[in-house]
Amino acid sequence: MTDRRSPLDGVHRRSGAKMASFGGWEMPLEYAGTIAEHLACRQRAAMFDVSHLGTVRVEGRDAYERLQATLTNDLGKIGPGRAQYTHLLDHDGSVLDDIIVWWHRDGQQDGSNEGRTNEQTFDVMPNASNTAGVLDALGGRDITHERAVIAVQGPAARELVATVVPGADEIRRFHVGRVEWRGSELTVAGTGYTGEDGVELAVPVGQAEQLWGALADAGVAPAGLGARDTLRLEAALPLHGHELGSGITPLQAGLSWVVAFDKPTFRGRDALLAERERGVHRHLVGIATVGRRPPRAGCEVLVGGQRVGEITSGNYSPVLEHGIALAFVTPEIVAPSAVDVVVRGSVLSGNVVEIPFVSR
């Protein structure tokens, strides 16, 4: 099956981006180089085409109840005009997908219980390859093909976005709003996947190239999925298929805060309650290794020559200038602990450290 292409595919190719297959899409891996793009995001601002993420629109009088009865987090903690990170679980408690929900205002000014009985609209944002599963679980409409999504991230992201899309910079972190741009309506959310502040802009496909070009002209550096991955790793943000996925629960991944155990029901609740009662058999930690050589996913983690776990994601940190990794290890291995990581037959010395590796 041929990979899907973003509405911005032509821009990427004309810019000479190195393309790669990811989650069933052909997406830009890098432009000027992953390290340069990573540092541009940390030091000023970078933009990422994240149109490969799905958008499932769930709407109607029962939309709130459908999401609340299926996903782990509690929408009752927020309200219209807000965004929330949540999980869709399998019945065994493992994470089928981690998701951002954008709750549109639709005329509601607050999240009161009365407001929730009216028509509501949610954009549920699954990972690229998981859209069909989210549709099956929640219903709704797949509107991925109707928009492109551009994430602008970094300490100067809001300042630069304001020069292109006035008002978009005013959408606060984990809030959602709509703004007009050149006669069209954009959805803007104060969300991202880099550990930096910024916004994500959902733009109609017909204006995606115009918006990308305007942001570039304003000084926002184009960046590919390579930098997005090193940025999220420095921020210790999980990646589905690595720190989350089949056989991995939120409790093992250190994400119990995503689970509203006081809700009467959500998929996988009973399995998680049982795991919480007995305790996890492994947990996720951060490991900093000595030197520039990076650990990689699948590498063994040793203590005293004995295997205690496995790396799930590893790379070179452009900010810290040494290797970093996330790993599942046995529960007794906590920070600070000395460990060894086996990389292609050689051993890297490392230490279990507090995460995130880089915080803002």
Contents of the next structure:
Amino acid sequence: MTDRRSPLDGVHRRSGAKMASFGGWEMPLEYAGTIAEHLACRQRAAMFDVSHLGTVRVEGRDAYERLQATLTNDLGKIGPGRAQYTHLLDHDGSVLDDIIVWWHRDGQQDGSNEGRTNEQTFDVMPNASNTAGVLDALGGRDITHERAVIAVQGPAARELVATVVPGADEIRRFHVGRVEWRGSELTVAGTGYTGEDGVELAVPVGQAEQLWGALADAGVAPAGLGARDTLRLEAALPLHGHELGSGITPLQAGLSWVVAFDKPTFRGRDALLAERERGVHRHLVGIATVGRRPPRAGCEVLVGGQRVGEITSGNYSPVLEHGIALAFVTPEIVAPSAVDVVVRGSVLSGNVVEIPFVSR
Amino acid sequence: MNVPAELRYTSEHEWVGRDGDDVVRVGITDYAQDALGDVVYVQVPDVGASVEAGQNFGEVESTKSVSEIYAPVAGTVVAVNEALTDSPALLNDDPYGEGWICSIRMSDPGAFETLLDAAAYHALIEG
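For the form predicted together with its partner chain instead of the form predicted alone, what are the coordinates?
The next block holds the full complex; its first chain is the one shown before.
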């Protein structure tokens, strides 16, 4: 099967981006180089094409109840015009997908307790680009082909976005709004995956290149999925297939805040309640290693020569200039403590540290 | 891709340059550094190590992958590029110059002539 291409594919290729296959899509891996893009995002502003993540629109009178009865987090904590991070679990408690829900404000309002009996519109964005799994669990329709999504992230992101899309900068963190731009409507959300402030812009496909170009002209550095991965690792944000996936529950991944146990039902609730009762057999920690050599996924973690766990993601941190990793280890291993990491036969000294590794 | 005519090459994307009658200098090619992306760590061999042709004797790591380095000729490692410890990006910026990896005193000086010439290496990476 050939990979799908983003609405921004043309501009990536014309710009000389290095392309790579990612979750069934051919996407830019890097533009100027992963480290330069990473530092641009930390110091000023970078933009990422995240059109491949997919959008499932769920709307109608029962939309709220469908999401509420299936996903782990509690929509009752937010309301229209807000975004929420949540999980779709399997019945055994495994994380099938981690998801951002954008709750649009354009549902009918009657001033009563938000949305429970009214028409509501949700855009459900699965991070593992598993739109089929989300459609299966929630219904709705796949609108991925109708829009591109550009994430603009970094300390100057809002200031630079404001020069291109006035008003988009006013959408606060974990808020969602619609902004007019050159005759069409953009959805803007104060969300991202880098540990920086910024916004994500959903733009109709016909205007995607125009918006990307205008942001580039405004000084936002185009960046690829290579930098997106090193940025999310510094921010200790989980990646499905690494820190989340089959056999991994949100409790093991340190994401119990995503799970609203006080809701009467969501998929996987019984399995999670049982795990909470008996305690997790492993948990996710951050490890900082000495020197530039990157620890990698699959490397063993040792204490006193005994195996205590395994790394799920690891790399060189461009900001800290040493190796960093996320690892599942036995529950007694907590920060601060010394560990060894085995990288293809060599031992790297490391320390379990508080995460995120880098914070704003 | 830059493939200097005066150098020899291996199918593992290393370049080999004469540094004296029986000493060669070794690095990775422009093609290799471009494929790797930003290099963040280089494991250089030990000075004094004796190596066989084709032996794995180091590693180059980028933000996205690991690549092993193989000795292009048999001999003894007589020098390594210490600057790579703190500045591994030299491999990206100047792969045929400041980004050299090590020098080897060849046990058979004739081995140099058996390596790929620039035209053959060019054909390999274009093929």
